[in-house]
Amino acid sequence: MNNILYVDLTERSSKVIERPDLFSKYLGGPGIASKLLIEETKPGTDPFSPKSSIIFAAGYLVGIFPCMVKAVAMFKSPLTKNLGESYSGGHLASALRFAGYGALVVHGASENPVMIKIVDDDVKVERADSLWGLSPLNVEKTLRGHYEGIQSVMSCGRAGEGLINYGNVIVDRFHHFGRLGLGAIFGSKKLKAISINGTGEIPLEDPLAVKEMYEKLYDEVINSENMLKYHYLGTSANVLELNERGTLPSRNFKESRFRGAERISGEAMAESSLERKISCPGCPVACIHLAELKTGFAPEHEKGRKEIFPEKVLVPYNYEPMYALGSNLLVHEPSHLLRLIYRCEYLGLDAMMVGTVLAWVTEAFEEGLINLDDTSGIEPRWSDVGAYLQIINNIVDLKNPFYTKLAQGLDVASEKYGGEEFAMIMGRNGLAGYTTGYGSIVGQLVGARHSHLSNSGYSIDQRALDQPIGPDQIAKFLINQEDWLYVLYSLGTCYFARKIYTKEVVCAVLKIMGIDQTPEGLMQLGKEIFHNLYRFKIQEGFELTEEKIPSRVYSMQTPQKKLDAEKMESIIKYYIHKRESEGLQLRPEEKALKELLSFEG
């Protein structure tokens, strides 16, 4: 676990450095990656510069205990211009561990397309001209070999090759490093793919104690109520649940219920389209749900023609793309929703950000902010999947100046064309599909990667339905949850298993591994990891006090009625005050409290 593999694409060389100092303190995952990101990235480095590094790190307990499956990627994001932090399941974390590494650092850039091939200690940088232009799905098929051990393949698509700022990296066909533009970083380095094959072992000091704990946790995973939802329907179960509560974004957050929710619900998809479920290595849950879609034999040659040669493909679906490309665009046909998801998969685009962009484009066209000259003759209309597919293609093709702006991010496009008040982004990242209340909005604003998974803000909103919760309590919850989740992520814990791995359970598991920790010690570790990440953001010019909340947030209907700007500001003030009392400076000293945030509207 102490080994870090460094690969230089410019020199086509590699080396291994042991860093027991890092791993003994930060364990793995974002703990390690946060320190390496600061070490590897000088302030102000262009995300597309050869000097910009990518750090992959496996969780400390990956390959040992159930649901320990996650790897993290950290980089400077081309979308936000600060922290890029993304997680993926699949085989990657296990392959990295069994190959003998706790982390992989990629820097430099190639003049020609290349791929990295790792088989244990055999590391090569090879030409990949024949892979350039292929979809990540076809790259995975090409590189998938008959190796011993465990193999993982990750690659970018045409979106990454074209430096689209929300191009993603697809891992093992059905998993993703999404949201913040890792695919574009791959493209800027001419790095098409990475294949890692690990055939080694993870030595254990007390295998019998590990076995006993494993069986206990395994039983909890498969027999308790904590994770049944993820096996049966996955997160797609949220569609009907959130719609019933009035917290499902629709029509670009203008509405919080969707009339077509039943048709694209997890229940309906399971009945009409579900083909199979798959698991990550070491996880018995099988939360990845795959739907069957009939598509053209060669999608890259469709060009709007009738699909004469249908073939069946498997498309992963879960709540986030179902909201972003479904309810938020008023798309209610399952096959249409799957076509949109598949187009994002095929091109290597983050589906959530694409949905956010398409919703803004549709409303901007309605409002007369953009016209047919901008869209190259396409009329974006709600639920018009044909138009949306063409728009997606045009973004990746950088067809004209309008699409080039969209490719750079919605902050860039809305600044140029207007409509910032309904550009549903914060920290330049698209909002997640939860109109639950204050916790969700503030949680995404303050989170290091501006994600609902940074601090589970929606869950404190659920509690607020049963009892009054003050601004200080919401801020405290977000902070505690952020700190704890960074501990879990550093171990490699899947977010879905957070109720299984409580503080007491984690302490007991670490003790078996020879590490004595207390709940208080773990929380302090999580806090330090969060501070490291925010210091990187601040180093790269991020100021929380400069961030704006789109004014539409205040007209949304939520279970807590319409949100009040003063209460929102109070929560943020409490949050900043608490974080600053920990020693993390979040605002320039010369700014007065009354200037903390500028709210639109």
Contents of the next structure:
Amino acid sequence: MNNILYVDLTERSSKVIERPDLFSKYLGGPGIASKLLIEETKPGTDPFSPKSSIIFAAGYLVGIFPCMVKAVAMFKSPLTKNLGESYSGGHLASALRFAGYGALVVHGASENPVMIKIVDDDVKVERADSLWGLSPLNVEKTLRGHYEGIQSVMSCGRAGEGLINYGNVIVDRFHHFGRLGLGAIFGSKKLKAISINGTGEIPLEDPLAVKEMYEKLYDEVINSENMLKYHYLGTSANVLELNERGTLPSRNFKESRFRGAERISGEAMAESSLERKISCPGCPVACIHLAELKTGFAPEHEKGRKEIFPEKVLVPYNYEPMYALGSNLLVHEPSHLLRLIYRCEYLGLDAMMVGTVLAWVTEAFEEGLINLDDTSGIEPRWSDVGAYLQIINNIVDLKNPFYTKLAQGLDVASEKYGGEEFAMIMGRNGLAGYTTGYGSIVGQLVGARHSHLSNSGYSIDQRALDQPIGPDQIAKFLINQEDWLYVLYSLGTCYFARKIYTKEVVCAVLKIMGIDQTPEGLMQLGKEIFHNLYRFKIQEGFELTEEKIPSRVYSMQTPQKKLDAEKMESIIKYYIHKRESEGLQLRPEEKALKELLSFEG
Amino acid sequence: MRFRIEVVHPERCIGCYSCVYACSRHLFNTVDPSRTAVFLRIEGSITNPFIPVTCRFCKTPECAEACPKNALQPLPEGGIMLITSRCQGCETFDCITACAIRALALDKKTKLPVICDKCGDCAKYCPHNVFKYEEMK
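Please move on to the form predicted in complex with the partner chain, as the form predicted alone is already shown.
Following is the full complex, with the preceding chain placed first.
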């Protein structure tokens, strides 16, 4: 577990370094990865230079207790030009652990396409010319072998190869390092794929205590109401729930209800298309819902004959792509939604960011900011899936200057063409699907990786419906959540199991592993991880007070009515104040001082 | 009492490996997906259904017949018992290759085949009742 595997793509070499100092303090996942990212990345490194590194780290308790399944990837993001942090389930974390590593660091870059093949301590960098250009879906089939133990295969698609800033990495076919452009980093290194096969063991110091605790936690996971949601419909259940509450973004966040919600709801998908559910190794929940997308054979396959048998592919679906490529684009036909998701999967694109981009394109076209010359003759219209599929292809093909701008992100595109007010990005990352209120917006603004899962901001909005919650309380909630989630992510805990792994349970579990911790000590650890990441962000030029909130946010319909800019500002101020009182200097010093003087004056 | 385990609903398998991890915890007090008597196989691609496999407790076990040292003793109720002293120093591992469904793994630490002891933990920890665990009549 204390081992870090370093692979150098330039030299095609590898080495293992033991770092018990690091693991005993930071456990695993983002705790370890944040330290390694800072060690590995010189200030101002170009994300696409051979000097930028990718760090993968498995959670500390992966394989040992239920729902401990996650691995993190940290890198310099090409999309945000800052911290890249993304989490994936699938077989990856387990394969790394069983291969004997706590983390994998990839350095350098290759001139020709390569892949990394790891079977325990046998590490090879091999040529991958024949894989270049293949969909990640086919790479998985190609590299899946008859291995003992657990194997994980991840790869970028054509989007990553072409340095599209939101190209993703698909892990074991149905899981993703979805956000912030890890695929493009793979592409820049000419790294097509990584296959990891672990056949070793995770030794247990006190097996009897582990067994006892495992049984208890397993029963809770299986029987708990909290986890049942993820098993039955998965997060796709949110479509109807959020629509009923008027918090489901539609028409690029102009509306908060979608008339077609019922048709693309989790319930409807389960009825019409759900084919299978699958799990990550070590989790009995099976939250990954796979729909069967049936399409007619393309005429060129038919040599003039008519085929009545449909083509079938499996498409993973969950709430976020359903909002991004469904309700937000007014796509109400399940098969259309699945086609859009599948196109993103096939090319290796972050489906959420693609949704954000398509919504902006549609509105910018409506507003006359872009025209048919820009779009190469495509008319983007709400719910027009044919046009959307072509636009996605054109982005990946960098078809013309307009699509090339889109490929770089909406900050770049809206700077050139206008429409910043409805470019639904914060920290350059596309927003998640919640028009719930202040918590969701500020949460994504301040979160280290600008994700709704950074600090569950949307969930305090729900509470705000029952009782008024002040700006200071919202700020405090976001801080406590993000600090605590860094503890859970460092252990490998799935976000969905956060209610099982309370502070008390985590302390008990760690005690079995020979680690004495208190809830306060853990919170301090989470805080330190957050501070480390934020210091990296600040080093790379992030300034929270300079970050823009798209003005559309203030005309959004939320259950708390229209959001008030002053209240938003006030939450952010409280947040900065609290974080700075922890010793994390969020603003450049002269700015903080000026503000203090003007306040006292 | 004699028990028997059977894979009765492979189509329900979600690939969670709870059975595999439970087996290695039970048999070896560890977590090791290759030291186990229950297997979860992925053939070709993860898009294909998972294939859970356990010992079939054959009446005339191929693995026992293949062993040149008669180290695997067939049991009257089906299945096998390992006579460890006879198994030492084996270099051919004929038993492993003899099983048509590859339900026998070689423990890479001890160089002995891993034999299911019918504890039922795989069934206990399966969230979808893929296995049937019952007393033999």
